[in-house]
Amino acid sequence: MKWDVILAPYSQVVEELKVKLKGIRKQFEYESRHSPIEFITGRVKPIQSILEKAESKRIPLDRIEEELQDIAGVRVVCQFVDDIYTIVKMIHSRKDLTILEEKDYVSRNKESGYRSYHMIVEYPVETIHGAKNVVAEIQIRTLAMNFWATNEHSLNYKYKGQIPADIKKRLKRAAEAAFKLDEEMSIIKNEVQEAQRIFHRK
């Protein structure tokens, strides 16, 4: 298979998607109004995960394109929880690409203690062989929420998602303080981002 050749409009994609999403950040900076999104990151997934992934929900090399979702990656966090809506309801009201699916691991956390927001989208992008729709994820989730759940990727890389219980149960403990502290720093969100105005004036 040419990698290269399949991955590259993935890579176009993960590209494009950050620069709107960045242009929207800088958009709430402009008119000195607090941003929902705190920073966004991307990436395709490298080619030895997309073979792990293909082998363990036994699809075809010739389907992966059709049936692996997340070859292309966005991630978009934000400060506080309600930021997560406002970004979901932005993504929402855009033309250039069409959300397939939407999974809120938010108010509804996985058994792990994992929360984020999933939205699969359809993008085009133009190749070199005319425009092609791209399937990619979009994950936004808390700094809380992207602390835990980076560490919680690291065991079950190293475990090979085998996690001891004992790391489990402390890992599901880890996940509720983490949303403890989303609660409570919602509750003074106001307080928060009146700081932040007062220092960005400066």
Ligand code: 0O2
The other form holds:
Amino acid sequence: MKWDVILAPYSQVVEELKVKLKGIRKQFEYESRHSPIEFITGRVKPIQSILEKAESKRIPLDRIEEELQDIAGVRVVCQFVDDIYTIVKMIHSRKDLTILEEKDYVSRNKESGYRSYHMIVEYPVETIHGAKNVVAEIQIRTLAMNFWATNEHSLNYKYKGQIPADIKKRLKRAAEAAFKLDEEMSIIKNEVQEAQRIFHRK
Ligand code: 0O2
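Hand over the structure of the form predicted in complex with the ligand; the form predicted alone is what we had up.
Then the entire complex follows, led off by the chain already shown.
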């Protein structure tokens, strides 16, 4: 089967999840409440990346759809660490998807320094061939975590996964600094939110 055909339902899921998560953001705005969502992005993993990941994890081609859980990926970026858990709770209460797995790399970062909350969900979509349950990964992280992860991802790409030791060390320090920033912002969260409310009223 052609890749375009295989990936079509994944693309549909990414678009539908984005619409729904953006809906949450809008509802908070309409009620003039702090939105736990700053912005949302989504993507279908490029074919090249799918093949590379399958190879590195020794997944046979005919098992890719069953084994790779992040072909469809949606990212929710928040202002504050608390917001991450608000989103997690909201996703838990939804009836339009099933949570298969959760990875809390927020409270326990990965060895690289990476922090993010991952939810692997199963989401039903209607296709021209009938209903299909598609697995997708929702990554939830703060702006600071996102800044770090985006830069680290670029470096990983540049060095083909072999980031030199000195840069790795700096990245770990940067991850700690990003986390410190999140902690400091959490402490003055109420002040920031009040300022934002005043700003929005103007
Ligand atoms: P891309 O290019 O973003 O798609 P596991 O078997 O559970 O250890 P798996 O299945 O890769 O590994 O799951 P994991 O660790 O939850 O990672 C899934 C995705 O999270 C990655 O997809 C990245 O998007 C992100 N991620 C995980 N670890 C890191 C990290 O150390 N740095 C950065 N920047 N992102 C990370 P891909 O396919 O690796 O990459």
